[in-house]
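The chain below stands alone, shown as structure tokens; this is the form predicted on its own.
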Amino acid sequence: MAEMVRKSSVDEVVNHWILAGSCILLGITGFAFLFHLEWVSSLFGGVNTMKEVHNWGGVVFCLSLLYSMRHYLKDAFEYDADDWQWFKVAGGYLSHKVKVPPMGKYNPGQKLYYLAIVVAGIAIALSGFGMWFLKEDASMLLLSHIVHNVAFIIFVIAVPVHIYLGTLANPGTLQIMLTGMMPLNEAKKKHPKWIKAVGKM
């Protein structure tokens, strides 16, 4: 059996699924609100119940997003020469002939994705709370709707790409999201700088 190394802690894995689950739930209910899909609201027992699910699901999402910062935020702001070279070759996704530079625990694409989720997540959360609690302020309500919808579009584009890259495009990645573990040999190939830093080389 291949030797394994822990890439994600147990609480990181659990929080990732809470964040993902709440995000998907908010996406479904938000889409139903935006396009007045009555058949979706009926699955939740009506529009009012779906609104409650959406609002409190948003609270769970916010708390999970804030908690995720202890795992990713520091790394997401750290870039070196290899990261910039990674951008030049597009991470090797467009051609297998290019040489991809050695990576740390996360590649720069993952770092930028996380920062985009944080920015869009904060925007969608604040605007959501604005719509929830500031209904009497017409100008604030309008601004909240605009920000909420723009942030929603970012999620609609970014999340499916993230799911694809985390499953079909990178076989074996799903195992990390389920158990937090990955084969040491694979980690040495994909994340040599991280493996060296944790003394596994």
Given for the second form:
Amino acid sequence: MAEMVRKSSVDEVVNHWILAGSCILLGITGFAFLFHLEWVSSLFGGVNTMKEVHNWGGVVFCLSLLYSMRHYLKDAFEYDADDWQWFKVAGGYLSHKVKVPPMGKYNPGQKLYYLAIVVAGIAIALSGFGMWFLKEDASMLLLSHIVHNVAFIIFVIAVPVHIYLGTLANPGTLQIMLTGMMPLNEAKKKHPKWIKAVGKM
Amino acid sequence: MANDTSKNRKAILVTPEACIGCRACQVACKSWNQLPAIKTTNNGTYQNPPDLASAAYNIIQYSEVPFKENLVRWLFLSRRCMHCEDAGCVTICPSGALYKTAEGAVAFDRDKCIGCKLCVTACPFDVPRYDGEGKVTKCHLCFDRIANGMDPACVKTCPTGALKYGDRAELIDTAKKEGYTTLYGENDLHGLGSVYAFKEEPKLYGMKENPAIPSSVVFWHNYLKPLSLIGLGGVVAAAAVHYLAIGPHKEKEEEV
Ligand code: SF4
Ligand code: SF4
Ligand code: SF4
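Next up, can you give the form predicted together with its partner chain of this protein, since the form predicted on its own came first?
Full complex below, order starting with the chain above.
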């Protein structure tokens, strides 16, 4: 067995999947509301139960998003020169020939992704609660409705990119989010600055 | 235009000038729809209940307007759902509870309603109301009666012909021939299913000028809804193209 290093703590892994699961559930039910997908609402036993699932799924998502901040928020705000260089070579995603600068624990694409999810997540959560609890106020309801839908679009674009990059585009990444561990050799190559910082290189 | 699309579109023609304010329509509607009475207080007007309510799908709106010297005119206007061709309530309803019937009525399926109250925010006429359980209620053009060849209950009971039901195009034609110069709702929102025949300014009777669906609802419907699909589809397609054309990161290439 290759030597492994822990990249994600257990609570991070668990919380990631709670966040992911609730997010996908909310996305599917969200599309079902937008386009009246009866085959979806019937899976929930009708549109009224689907609404409850959507509302309470939103509460779970919201709590999980808040919890995730302890794992990622600090990193997401820190960018160094290598990060800017990473953007110049598009993270090596557009060509395998370019030299990708050495990365810390997360690359700036991941950091920006997280910030996008935090911003859109806060917007979609607040507007969701707005539609839930402030529906007697017509202007609050309409405002919440539009904010909810704009944030939804950020999600339907950002989340599939994250899923693709975390699975097919980067073989081996999914395992990290399942076990929290990654092979030390690989970590040294992909995240040299992080490994140095934790004193294993 | 959308009002040509449904050739056999039905409508209620309201002729406020012919209305005597007897409110038989209010009673007939309650009776047919088995709606409970509403306790109200006398607020100095005959208008009762004061507004549309979950148990009042139609009301006669009474207004007093100045007329010549020292005189007052008392005007009666039947307020109800307009059964818009371009119905904001149907557009925004996330549950599919609000729907259009073959006759062009905007009806609702109470069981489906999730009580979000979005429909009233998207309605240019402030029509939908919500019952004790928060479920939508409103005039449904007696979709159950008209589908069986009967007149709506309110029309059936109207003693003066101020309410008429029939083929929308015919009703409008006849009203024009009878000298009604303004057919409110002929073209608004692609044509209303409650058309009002006036010889005067509709505003005088308290009709809303230039009714429109809130712009945020139109924007959401025309742009955000399609964008959510295009966004998702575009990203999935882009990922597929990337995978095939450029391919995933491979171990070897990581060595720098
Ligand atoms: S008047 Fe309001 S409730 Fe009636 S069909 Fe038009 S938008 Fe819907
Ligand atoms: S309150 Fe009911 S009928 Fe109105 S938009 Fe919401 S689900 Fe549809
Ligand atoms: S058409 Fe039917 S539901 Fe509508 S106001 Fe008349 S009686 Fe009531």
